[in-house]
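A single chain, nothing else alongside it, follows as structure tokens in the form predicted alone.
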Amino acid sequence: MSQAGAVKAKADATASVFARSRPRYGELVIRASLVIAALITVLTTVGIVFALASETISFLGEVPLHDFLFGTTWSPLFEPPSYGVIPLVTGTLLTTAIGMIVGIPLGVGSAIYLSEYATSRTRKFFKPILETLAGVPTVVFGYFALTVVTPWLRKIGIEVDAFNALSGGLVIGILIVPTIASISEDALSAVPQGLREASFGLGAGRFQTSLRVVVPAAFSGIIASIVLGASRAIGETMVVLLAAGQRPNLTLDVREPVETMATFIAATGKGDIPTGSLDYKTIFAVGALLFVMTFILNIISTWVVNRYREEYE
């Protein structure tokens, strides 16, 4: 016999054990476990979507769209109402983008310092205290942001309400940067080393290789980094409701007291109010409007994930 027939009949003999094996169960079971969480993420977008569609398409039945999306009074509670949402999307706003200019800096510098400064044993040390960061009950912070952080803001001369958007947003920065972090020093640390070696190699120091060199090719899981952190700012309910105050205040001014959609959805949904009534229809529409500017955020930052995505071998 050839030695190509032989190899041939090697490969039949093979394939009939293989052919003759038990199935393997275990494996089965595993990836029918896998389809079900699959499904069950599925099923609950698809569900917490047509809770909050059906309620909104309802509400909007009785209050012209024009007038939720572009009015500038928000009282659904008080008489006459007034449901225009614009003060608690520029509440949500503000405090969202006080606490992304305290969370990135801090968030991207500390995973730059892990990854290309630390040595092994402190990046050990403090990494997990940095992740145990977001641990902590975002009550914790809330009452931390009244109680601290706005007699200090009033102490350094800055005169600010008892509830004001500044403190809270402050400390909506601190509840993100472990978000920030973490993602974007795995990203860091994905980068090759040999582009490290090449820019030594070239007479850069380390803060030109970082900033240069590392920074520009881990920018995709970097920018994923700072949107996840936005997602959990904008999303951000006790600090807000504790520190910023519920009162719906169309300004910019961060010294005065602000209300954001989650504070609104929190504050109502645990009053005493009819279900299917108008004013109970109101917490659904807030929340689809969080919906939809949460999901927008999420699509412009895969688009520009994907546009920026660097890919080694």
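In this text, rigid core is short for the largest set of C-alphas that superpose within 1.5 Å between two forms. Positions refer to the first chain, counted from 1. The structure displayed is predicted, hence computed values, not measured ones. Compared with the form predicted together with its partner chain:
Relative to the superposed core, Leu252 undergoes a C-alpha shift smaller than 2 Å between the two forms.
Shown in the overlay between the two forms, fitted on the rigid core, is a CA shift at Leu289 smaller than 2 Å.
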Contents of the next structure:
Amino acid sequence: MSQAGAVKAKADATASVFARSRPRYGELVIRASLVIAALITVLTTVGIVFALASETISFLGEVPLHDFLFGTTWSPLFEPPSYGVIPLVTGTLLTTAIGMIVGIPLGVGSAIYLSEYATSRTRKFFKPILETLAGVPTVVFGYFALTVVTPWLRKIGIEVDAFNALSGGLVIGILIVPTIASISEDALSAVPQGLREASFGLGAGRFQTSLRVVVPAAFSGIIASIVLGASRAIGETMVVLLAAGQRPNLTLDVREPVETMATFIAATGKGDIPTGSLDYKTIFAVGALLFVMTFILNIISTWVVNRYREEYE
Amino acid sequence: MNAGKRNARDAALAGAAVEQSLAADHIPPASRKMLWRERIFKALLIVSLLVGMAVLAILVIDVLSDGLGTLNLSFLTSFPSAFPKNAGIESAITGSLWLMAICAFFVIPVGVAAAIYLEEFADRRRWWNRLIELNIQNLAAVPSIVYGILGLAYLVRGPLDLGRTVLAGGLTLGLLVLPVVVISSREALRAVPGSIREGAMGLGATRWQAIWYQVLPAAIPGISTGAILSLSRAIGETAPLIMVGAATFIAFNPTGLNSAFTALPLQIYNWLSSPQAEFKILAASAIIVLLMMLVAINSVAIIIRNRYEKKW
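Please give the other form, namely the form predicted together with its partner chain, since only the form predicted alone has been shown so far.
Entire complex below, previous chain first.
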């Protein structure tokens, strides 16, 4: 027997000790079905992208891209119809901007309190309130905007229409507080304790330590939370559908009704429009625009969150 | 001699002061101006939390004061009607329960299986596994109305062509909460220490036997808490159902998977968008029922978490 043969025989013997006694086909089947389950999540994304893209391309076959993206009149039901999406975009950005003005200070403020000031007792009190707020269905917030906030705005002297961008935007702001607060709080809590102690040791108070040391150290996480909050605000449907009206309106006047992209999709999808009609395709074209906008924000947010996590681990 | 004694006493006093300030969890500021800044800042932070609390309180009080009057047994056991006096939410309640059951049947097996794959089998160095993770993170933030479009295009019409049925609605909601179930199930699996797997495999179990007989039972409390919370999110969703269901006037309970349906949030939306003030009051009554269902579901989740969750 040659030397090489002996070595190979020995290697085979070693391998056989560790090798499975028999192939386990059952385990392979199980593993394959687990992979299929994971692939369903990928398939969902592919489905969304494909559905939106195919109908949008066919929509753009009938309406030029330039007219769609830069046109300033949205009146798909009028004769002749006009498909300029700008009023829907400005309506969305208007309610989102109001929401951010409310949501950012409240969300980040709540996060700083919970992470830097709260004792474990006050945390136990406030944390469930934020979680409850996050669990309230959006249709209930829509009811709140319509029947509480709008009358209240009129009472304090702001002459709003029955449907208006302001009350929808304000309530969207409340809606995104839990999103911003929970991610910001994670980021603030991840700042090493040593930084705070060093700051206290130099004579800074909690105010200075929070704003000059902890918040800058957690800045990327806070930004990520705000970006995610903006993405939620842009995609929010029920609050604006119920409280902000359905009039495509190129305006910055927050007292007037506006139509957002999500509102248009819901209001049009409600009716029984025939598959393949231009009305049906507009849902997908506007949906594609909404999806692209939120997708970019989500990518930015997850990228920032993942990056910052690695920094502190 | 005397001076030495005094120094020792001063040191002791200073030590006590330091201890006290640490105990009060408060660092003494250098000046009066700083002190006021501290106080104002802290007050603002508390106010930001209180706003959320106040909104919740006003919301609940308003809903109760509007809707409690019309909330009675006949409201719960009547079907929607053109006349506010006769209208009720029986078909909305049964519709929501059907949706929840269909959603659970779809999302729990798929979500848990995907979580097991990602947590127990997937090699994170492979790009496709990282892509699946990134994809799930992103799906969790896709607006719910977009899931409605997906449901409309592929479940109601298109390849599956289920029609505007309770099955299409439940599956759409299932896809919507799938990322949430995967993420929470992964966290539950991750909380089971590696020594459990190693112990099982050291005794001769295969990888799957270790997961099925050891890891999964230990993770079930965490998995079920996450799954129940995601179901409570599902039955509160309205926007996707508007796209998928849209049937405004359903005066019967679902009889099967292919039945047309309405749901509590849909009924609330329909009543709120009606111009008659009486229907807005009925919407408030329906909101009370919806919120009570959510509180009940979430309490179950909390009880499971507190009672069965193991600390390793």
